[in-house]
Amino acid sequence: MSATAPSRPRSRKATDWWRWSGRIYLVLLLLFTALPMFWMVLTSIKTQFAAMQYPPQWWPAEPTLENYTKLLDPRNSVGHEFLLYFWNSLKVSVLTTILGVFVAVPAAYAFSRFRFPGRTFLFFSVLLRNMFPAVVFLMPLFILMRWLGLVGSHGSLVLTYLTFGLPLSIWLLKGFFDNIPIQLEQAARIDGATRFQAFLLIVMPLSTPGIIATSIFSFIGAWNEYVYALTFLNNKDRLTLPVGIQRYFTEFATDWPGLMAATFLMSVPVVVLFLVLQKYFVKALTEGAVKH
């Protein structure tokens, strides 16, 4: 008589508790990030007597775009300050992007390529002054600005956001610039090419997603700056976006729909920014942070 195997328990998947908290963090975080923005983006839509009611409503009775169009014509007191706000950001968001990569790109470039006396000590300085916070130089700041003529001219903002935006500018670069093998210059010297056409022909191209990156937080840190520009800015005309839509608060009410509308009108720039640029940001994060 055959005796019969015994039955084996079926064996059950365990369950990645680490997975589904990462999960869970992950949703929440979302949930921590976007309500805000979605929160911002009912109340702009909404009128000023809809935006003071209590309880307050989640979806207007009457959604109007009103606040929009006030902001984005020109013709108007309203919409001729928000362009020109909108367009004095622009400029110094932008310059102090181009000037900060064409600082930054040539010394990473020269403290991953070269050997040179008191180079980790300079490198270390370099960054010395993002152990402090901002607020620390201010006064320094102002007076070396008003020692130069330039209170009040954007090109105070444009050297005060490079002293900021630099040091990290230049330790990104450098861990990309690490990266790239330097027999591929070597190459390109043995073929007649000079250090800096070697440079430019080849280090250039593959370090595009690290200065893409790069300019998309230099951008970021100068678009959003704002006890600079209210310090050293003293002409309406002049002001950046920061400080001007500031200009909602008044001593007895608060334009609530239209500041709403004008704090998401200047997050946009920012998110299509990243929206095209994504890709290379990735990328610049991967290789930049991993030695090959």
Contents of the next structure:
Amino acid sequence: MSATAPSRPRSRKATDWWRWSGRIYLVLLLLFTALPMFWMVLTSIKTQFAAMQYPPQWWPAEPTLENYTKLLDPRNSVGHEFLLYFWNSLKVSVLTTILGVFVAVPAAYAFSRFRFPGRTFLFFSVLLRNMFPAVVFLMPLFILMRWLGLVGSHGSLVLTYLTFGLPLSIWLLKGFFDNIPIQLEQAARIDGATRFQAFLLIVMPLSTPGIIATSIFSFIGAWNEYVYALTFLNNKDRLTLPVGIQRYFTEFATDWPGLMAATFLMSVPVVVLFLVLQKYFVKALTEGAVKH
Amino acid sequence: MARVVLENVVKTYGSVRAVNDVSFTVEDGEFVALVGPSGCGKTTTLNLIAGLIPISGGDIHIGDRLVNDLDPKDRDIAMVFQNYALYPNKTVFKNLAFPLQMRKMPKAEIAAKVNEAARVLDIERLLQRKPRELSGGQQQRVALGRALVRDPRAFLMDEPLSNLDAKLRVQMRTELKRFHQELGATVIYVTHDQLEAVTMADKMAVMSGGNLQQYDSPKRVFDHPVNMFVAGFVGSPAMSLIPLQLDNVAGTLSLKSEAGWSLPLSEANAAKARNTSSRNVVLGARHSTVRLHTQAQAGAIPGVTYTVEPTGDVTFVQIDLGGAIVIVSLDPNIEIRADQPVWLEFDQERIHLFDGETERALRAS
Ligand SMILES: Nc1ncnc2c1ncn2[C@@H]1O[C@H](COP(=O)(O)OP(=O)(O)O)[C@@H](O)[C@H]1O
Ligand SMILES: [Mg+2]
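Right, the form predicted alone is done, so what does the form predicted in complex with its partner chain look like?
Time for the whole complex; same chain goes first.
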């Protein structure tokens, strides 16, 4: 960053101007996205009384972790419910994610590698689901689930979330497989691998970033989903977090600090997931499978 | 090592016949080049031998086994790909070890074999690197190494040198040839470069449009091309092909050009020409067999130089014989320029005659 040449200052000024406006823009964007979260965290460490004060108290005079200890203590009735919902959500989301990978990987591989009648039609019909708003399918799916006898079960949600997540997963993974030269598999098969071994030992490791990225997408989709969970689940003990939190904390009067603490805890798994896997995630979205 | 036999092999994609009734035998220890222009079915033929794509018709034998329905892994062959197909997430060592691991070889033995192959190929220093940290030439060696670590029945190579720069390509060509001689390996080598085929192979299979045109030693293919395609494909610069009319004046056969000149045929060539019912005959002449005179000469055919291309060793001159272009090579010290009148003399012993309709070479019966 040394500027010496006499003709440089002008252009340097221009780049500075660009750089600074870029930074300001990013800061604004950050404020826009982070402020509500910040407010959420601040509210979650207030007492119910402090949270309702007007004009609002930005920084709580007496910050408290009571809302969190209540939520995380299974002996407490609030905590009991919260942990149950958390467990339900985790179950539904993890199942959706794992099943999603098991369905999407072979499907994407087949679309990428095999030519079969109806391939193009099938591939685009996979996308059909995404061309309509999700609520359009609410009633048809409800009727279908009732017919299958699944209403009220977590299975109904897993199945539904799978259909929501799969199109993106299949498309993204197909792109990954397309990028892996077929000769790699051919080489492996000549080197003594079966077709399946070639896939497992050569193709899968190369598409790990893609599999992880699609897993994150399906997990988040399932973790945050509200409308279907609200419609399909009728038993209080089976509720997932988005519905459970909303029901519990607004049943009589809204307990804002409790609600915010619960919401904050709900965002923890997603944040952790992102932090742990972001390396793969970035790789998936920028590099593709094989760096050229 | 083993012999590889193809009998009436066919591969169709829908209505396209990518490989059409191809038969040839690669003897144990032979180096055979599969050569032809892009899209003629070379890779498809190789993939059929490897078992990477299902065969539509015919039989393939490797050794004494019919392999039509065998998986690639059970055919016991090794293959080198044009893009090398090194496993990008494995180190060089693991790339070389992979075929041995797949065959459940003990660890110590694998290490020994890999190190031996690395030593032979002079890539020992690279064993811990990933493929993307290697130059093109080094990747090529690793790909070769992965084929050499085990003793396959045959090596299949699909344009293994075509991604290297010209100098390295010539160097690797020599090395490959030496490997072949030392190992006594059966090699089927695909290339679109006829020079590679001619310089390396014991036999060459010239393909065009899915059909095998000629299967013979490079010398035989060069000296006795069976048709105009092979004649034009093998040799550089290509053989000049001049379409002419057969003319019979009182029992003496000659070839007449539309430009007005005519070439009386020698007894041997006349015998060949009598074997065709067609009046259209194509005269083929390689650049080194045509003599050029700068003065009028009895029996020589007049023409005008078109371009002059000095290469250092020889100078190639294109000559317009009234419609047909003939390439002649000259000593570089001979003074010649474009648009100069010249006279050409064909060596009757070394010209080729083709039937103008079937494009097949005319042979004395
Ligand atoms: N999977 C395929 N589907 C349809 N046509 C193919 C396929 N593979 C090869 N072909 C066709 O077969 C012909 C031969 O191809 P190829 O063997 O790759 O040629 P080469 O290796 O000699 O350049 C080409 O015309 C090609 O278009
Ligand atoms: Mg090819």
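Positions refer to the first chain, counted from 1. Note that the structure is a prediction, hence the values are computed from the model and not measured. By rigid core we mean the largest C-alpha set that fits within 1.5 Å across both forms.
Once both forms are fitted on their core, the CA shift for Val272 between these two forms remains under 2 Å.
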